[in-house]
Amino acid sequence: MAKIRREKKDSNGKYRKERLDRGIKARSDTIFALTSYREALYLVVPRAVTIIGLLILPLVLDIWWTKVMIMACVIAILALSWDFIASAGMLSLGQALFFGAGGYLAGVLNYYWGLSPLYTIPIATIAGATVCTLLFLPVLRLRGIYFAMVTFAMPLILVRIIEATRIWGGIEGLSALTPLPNLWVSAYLVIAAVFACLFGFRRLMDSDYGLVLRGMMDNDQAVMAGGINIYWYKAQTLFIGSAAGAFIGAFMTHYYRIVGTSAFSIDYSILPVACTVVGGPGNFAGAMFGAFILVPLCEYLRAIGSWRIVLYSFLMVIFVVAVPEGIFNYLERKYHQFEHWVKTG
């Protein structure tokens, strides 16, 4: 139905602006009603310019960008992971635990072991993402800032404990680890990783199973009623969440030959939230766009120094006010609707 915005009168009579759906647009948002080529286009090609355009970049960035770009795939990958837990009702700040968790894990399968790191990534994203699962289970029945204060807490007692006991390091860390191949093997490895989190998250919360998570972000307690339990659903989605942010985790720790406490640092937890909150939660999209624009804005800001915070703070004030339901959903809502004028009397 269409949406009146705001009025207007002329010598003509009054008219009001009315907001419609493009003729493929269904009254749904996710199906649409294809009668030709040129409107498979229409659904196609956005969808084909980000993943061309993603997969090109790496060619013509110089090294500097490209790297810059991986740490945009790295933080939309945490990203995603913060916007899938969130569509089950469970708000985390706890990116940093799973990023750290699969780092360590790979640090130490390479550094005491010898593994390569053909091993270590996939080894560390299932033990990782089962260690984050199994540390979380007892705080399932949280809710809301309680689950988010746990959450966020826990990669703080983990970096404490670490400093203390010294174990795998100590505040040194684990260095001299064995390398990713290149520059361009790191830059592919984790743009495929973006689009399997992005595609992946995206055809789980089509399914049935999407079905449950929603409706348990929406009224778990309904959802209990119906005989389903709702905290195997949501050790489920930890695992499959901390899974994403533990492979990244381990992937970053042989990028960068290193891994130590830092690992844990605040900034993978409330970064990722951040990209979500200006590009849209609620459509992995959204969280994807952020990260792309956030992450290399606060890189451009970093010649004026201090200031590149306020004025990165700034900036994202007016994400946040100026466009509440995100960047992402702002422009997708503009491009399958169309505004005109009606004349109303």
Second form
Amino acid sequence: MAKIRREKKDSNGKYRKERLDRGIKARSDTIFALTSYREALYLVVPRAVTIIGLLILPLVLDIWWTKVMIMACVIAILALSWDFIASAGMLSLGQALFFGAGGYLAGVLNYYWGLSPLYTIPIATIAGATVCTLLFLPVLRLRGIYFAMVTFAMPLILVRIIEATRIWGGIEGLSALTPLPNLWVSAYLVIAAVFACLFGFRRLMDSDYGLVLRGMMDNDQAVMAGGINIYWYKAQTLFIGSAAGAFIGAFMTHYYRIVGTSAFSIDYSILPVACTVVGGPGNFAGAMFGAFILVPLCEYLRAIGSWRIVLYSFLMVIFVVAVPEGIFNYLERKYHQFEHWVKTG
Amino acid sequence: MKDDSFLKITGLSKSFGGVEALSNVSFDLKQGESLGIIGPNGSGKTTLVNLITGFVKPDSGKVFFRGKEITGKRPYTIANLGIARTFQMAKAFHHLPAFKNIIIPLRSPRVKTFRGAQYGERDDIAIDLLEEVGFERDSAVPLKTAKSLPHGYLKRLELARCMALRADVIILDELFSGMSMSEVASTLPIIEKLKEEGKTVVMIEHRLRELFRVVNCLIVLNFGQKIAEGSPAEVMGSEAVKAAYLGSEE
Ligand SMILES: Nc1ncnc2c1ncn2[C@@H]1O[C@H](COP(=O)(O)OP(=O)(O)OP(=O)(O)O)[C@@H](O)[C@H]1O
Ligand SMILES: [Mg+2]
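Pass me the form predicted together with the partner chain as well; I've looked at the form predicted on its own already.
Shown next: the complete complex, the earlier chain at its head.
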């Protein structure tokens, strides 16, 4: 109440404080109707700052930090993929499977057939997504933690198979692969991919198609009662999500010029989840935001040696306890609460 | 399998662990007929609905729709064939606005076959349907998220989902429970109208007065068994039904 009645007076008359988004919110909670350039600006500025900021980053950063930024983009894409799959009600702990599948496919195509990255990356994206979706088909019926456990185990099993059969270079992996032309190409390729995922997923979730996915998160049975084949939709969601993961795995193969069993490392499964939790799940911007906080932090802490993991984990706990809704969601809420003075009298 | 029966079940049984939730229940419905199912709590009414609509697979027995066996088919397949149901415990999409709840069934393959003919934009159809079940059109109610709606609205949202599917058979599992008197009074005509349109209505209901305004035949379940069948007047006069209801209801 106190907030609403805040007023001030000066020679020109009475003023009171008003939230910036008042005009927009008052019309409807779900449907935006912009009436002034000011309101348009209010919505456009945060998006513009993100896009332009990220595009400028490779120009201003030194080589080391550019590499950190690339890593942040890589994890951001895995986090976006995780958030997308989660928004259809599937809890994946197996992002490493997508990453590794794309990575190995690109590596094999390049190493044994000599295909250039121009072909290996697109082929690995589609083929990797197909393989991952097929692997998950038998467990689509599982929900919650059961689904999560199976997805968590899958990349670990694949590592053991590669080690045991010594295929694809066994433990050493495939090396001396074709590199990407230069750091600029790599940087702008991942940035483009991050934007494609971020805006693509947001678009998709706002469509009627995304509505079905959000419905599955709420209640599988009600979706089925509505005549919708949930397994078909879940398979499609997995395909799209794992395509993003496989793409970035293939990218990393050429970026590092080597692919080994570390492509299935559980880091790639856990870190994206951590980023999404820290940034705030459910809106994709949070997942990306989380990656751009945690990854640079992690790299920066390398300097302090073995204490890194301790401090890193500690900071993560602080984030989660202090801002349980996610840092991005917190900032977004605060942004909408900005107030300005309007004349009343 | 050549007869005029529309929805027919034969010898349906289902146990959960040691509990026999339904044993050897059969009935036969013609198109446009309406059937009431009553019985004390835990007598297997919801289980019967789950078996017909594919949410639970029967241990034995068969379900036929339009002369074709649909036993054990998936829930969405059965919904697309034209059998829609409401849930006793309303299952809404809590994070979505009310009218978006209706968009989901409107995306089903069944509804797509109707589209183009006279169906327009999904959002408009959804708002129209919600108006039919009593969501005030020009208010904020259809735009509110489902979790902020009162229980009675959620039950009517369930009904709207069945109507969105344009189902031929509509199974209502205690639709009126949790509704206020005035909500019941305004929902009843909707069901009567569906009947007039030729829909086959199966209604599970504890409110007998409202039930008897809709249905022309009635079966009674007790401990998973069908203990009576016939017109409402016949059934309510039967000794077995009186015995089952004595002490177990109200
Ligand atoms: N999924 C299940 N797992 C185990 N037992 C179940 C399950 N569903 C139903 N039952 C049991 O089957 C019996 C019949 O339940 P059902 O829900 O069909 O009764 P009902 O007639 O709908 O009762 P009510 O009037 O309370 O809705 C009950 O004893 C119930 O405990
Ligand atoms: Mg019941």
